[in-house]
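Presented below, as structure tokens, is a lone chain in the form predicted on its own.
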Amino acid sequence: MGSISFQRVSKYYPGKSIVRALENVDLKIDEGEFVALLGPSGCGKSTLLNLLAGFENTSGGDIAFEGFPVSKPGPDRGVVFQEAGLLPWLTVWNNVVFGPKVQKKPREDYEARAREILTLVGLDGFHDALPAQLSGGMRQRVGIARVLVMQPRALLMDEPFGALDAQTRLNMQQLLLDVWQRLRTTVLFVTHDIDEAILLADRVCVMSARPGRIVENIPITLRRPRSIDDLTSPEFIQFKARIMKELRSHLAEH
């Protein structure tokens, strides 16, 4: 349940010279585990995550999800985006309610879930809000609480918190680090923030510039369950150095 495999996948796109976005990719996620994919920008880590999802299909390779390969998106893999994309004429509620309507299940199916998630994710008290009537953050939060509610076995997150400020960015990340140490979710999580990476995931895969490829794979070997405050702590300071050498050596590649 929930493991993920790539293999020696590639990903190009045609024009006037061939963008080449990846290439030979190898990368195993077990479930229940939380890789964060790390590099600069354009390195691929997106497009990484949209072939998994199903958005794009690969040039080359092979990416399987619970041992089946992927071909298109489904709801086994939950997909958070930079940007909520609520919609504005809903409230929380009905928003995270949304796709579970859609797909036409019971009531009872999902209602007594949509409920405790809304409150995993600390938004008792918002059910009848409209979104614009929500800070960036709530507005996040409700966007996890709409993908979770779906009991996805892989969430799969796309710089989620990119477009916050620096204080509400380290409360969303306390509230991912509570939610998975309950749910423990399979997670594959792109940044290009380092101490987003470290602070979340159990491995750090580090990328190379374009066309991207995975040049490390770090363990991090933080306690859990942690918080905020392992920032500051020598064992964080460590893994933040390597990883930056890491980063600056393969640019300095290219």
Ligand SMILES: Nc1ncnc2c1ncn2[C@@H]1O[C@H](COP(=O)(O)OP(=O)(O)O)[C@@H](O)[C@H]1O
Contents of the next structure:
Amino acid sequence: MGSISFQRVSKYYPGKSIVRALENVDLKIDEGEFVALLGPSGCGKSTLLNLLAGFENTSGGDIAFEGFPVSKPGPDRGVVFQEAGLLPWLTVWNNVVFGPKVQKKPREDYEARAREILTLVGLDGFHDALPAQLSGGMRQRVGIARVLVMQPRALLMDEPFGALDAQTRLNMQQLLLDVWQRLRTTVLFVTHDIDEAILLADRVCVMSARPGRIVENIPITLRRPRSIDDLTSPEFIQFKARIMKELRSHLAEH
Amino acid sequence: MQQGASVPADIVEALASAERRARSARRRRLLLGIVLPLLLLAVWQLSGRNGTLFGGALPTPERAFHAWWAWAFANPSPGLNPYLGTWFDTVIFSTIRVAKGFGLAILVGVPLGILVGWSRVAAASVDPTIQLLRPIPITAWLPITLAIFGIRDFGAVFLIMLGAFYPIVINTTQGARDVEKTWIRAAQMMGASRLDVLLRVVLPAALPSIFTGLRLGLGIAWTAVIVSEMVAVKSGLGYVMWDAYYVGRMDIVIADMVSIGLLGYLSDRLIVLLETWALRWRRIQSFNG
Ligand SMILES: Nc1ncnc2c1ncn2[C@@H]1O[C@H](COP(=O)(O)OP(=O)(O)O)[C@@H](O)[C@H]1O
Ligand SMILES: [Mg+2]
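Switch from the form predicted on its own to the form predicted together with the named molecule and give that structure.
Now the full complex is given, and it begins with the chain already shown.
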């Protein structure tokens, strides 16, 4: 459940000069693995995630989710967007139960779980608030809750904490660590923040741009459960030094 | 939270007096807005007293008001004077026509606009036709409408519908086109069908533009009802206006004009009220930064 495979996947965008957003990308993610996709902006991270989500079609190659080719978006792959992407006219509660509702699930199947998840992400007492009344961090908690309520078999997160201030980002990283420790779903987490990638992931895939491809796979063997205190541990620093060296060497190639 | 109690009294007082000043400034601006119309009325009334304004063609506001009073409240006199006690019926005739035409325009314009804004196929097949027909003013549709429907109610309703349709469909299309891609993707990711996306995402997201279209459309609907009643039917404010003009009752013409203005204003307020209610989620301000 939740396994992901990219085989020689390419994505080109038309234009005056064709944009080679991705070229011959190979990537395998095991069930229950937390993979961080790390790279400078514009290297094709979102493109890769959008292809897996089914928002866009590949120009070549095969993407499989749980062994089946990806053709369209679906609740088995829950996506968390950078700016949360909540529906602003719906309350927190209605945003969170939107998925089960449109899937015509019976209420008793999801209402208790929705309440539980809102508690888990710290949004008790905010069920009737509108997105505009929430801070960026709280909005992103709703973005995570509405995905978790669907019990997806993979989480695709595109720089979900990129727009948050440093303190809030730390809180959200801790929250995600705790949630993942319980659920252990497959996660593909896009970020350009080295610390974030190391802290969260079992494996960091380093990407480079033009053409977008994965240039390095670095397993992160830090003990779990992890917490944001690990950010300053000696092992953490060693991983960071190594990844920075890789990034520098790939920058030097250009 | 305990900060509230410890705000110094002079600051509380300063804030309160700033608010008082803002409120009285608002009242002054409101009063200022009434001055100009009152002044115009007074000049009109004074210069028309001897009954020679534009060679006697223009009655004073006072006479127009008296004419309206009789038109609205006097006992109807069968056959003799159509301008006694018939105002309410006349207003209702026109209002019902506007309601019918405007309602049809919404029924056709909003779904079509959503579809055209959302689907490239629908846009390609319908948009050019709309853009080609739109420059034809509704007044130019009068003869053919009369030829097809004759002197009957549906002709008038059709013209009103046509006039209100364009701004509604065009603004709805715009609103549906500008929906944030992330909202649509989020809904699809959560398992929404195409119909769900249309009804639960595109429609609410387009609502602000739809209301813009409704307000513009309603304005045109009132124009259209007057024009079409002047030619296509034998009742309503438009018919009475033309009729009164022919028999030289300029006081009724003026009273009729004011009635139309008032109805247009009131129905616009109604839409605004509806809009404020339907879009209340947009006005809620962040209290959390
Ligand atoms: N719809 C598009 N049309 C044209 N070019 C695009 C489109 N989407 C992305 N690109 C280009 O593809 C490259 C990769 O983009 P993206 O995947 O968004 O990068 P990242 O998420 O790593 O910042 C960039 O050069 C970007 O300009
Ligand atoms: Mg991106």
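Residue numbers count along the first chain shown, from 1. Rigid core: the largest C-alpha set superposing within 1.5 Å between the two forms. Everything numeric here is computed off the predicted structure, so don't read it as measured data.
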- Task: Verify the C-alpha shift of residue 88 between these two forms: is it 2 Å or more after superposing the core?
- Result: yes
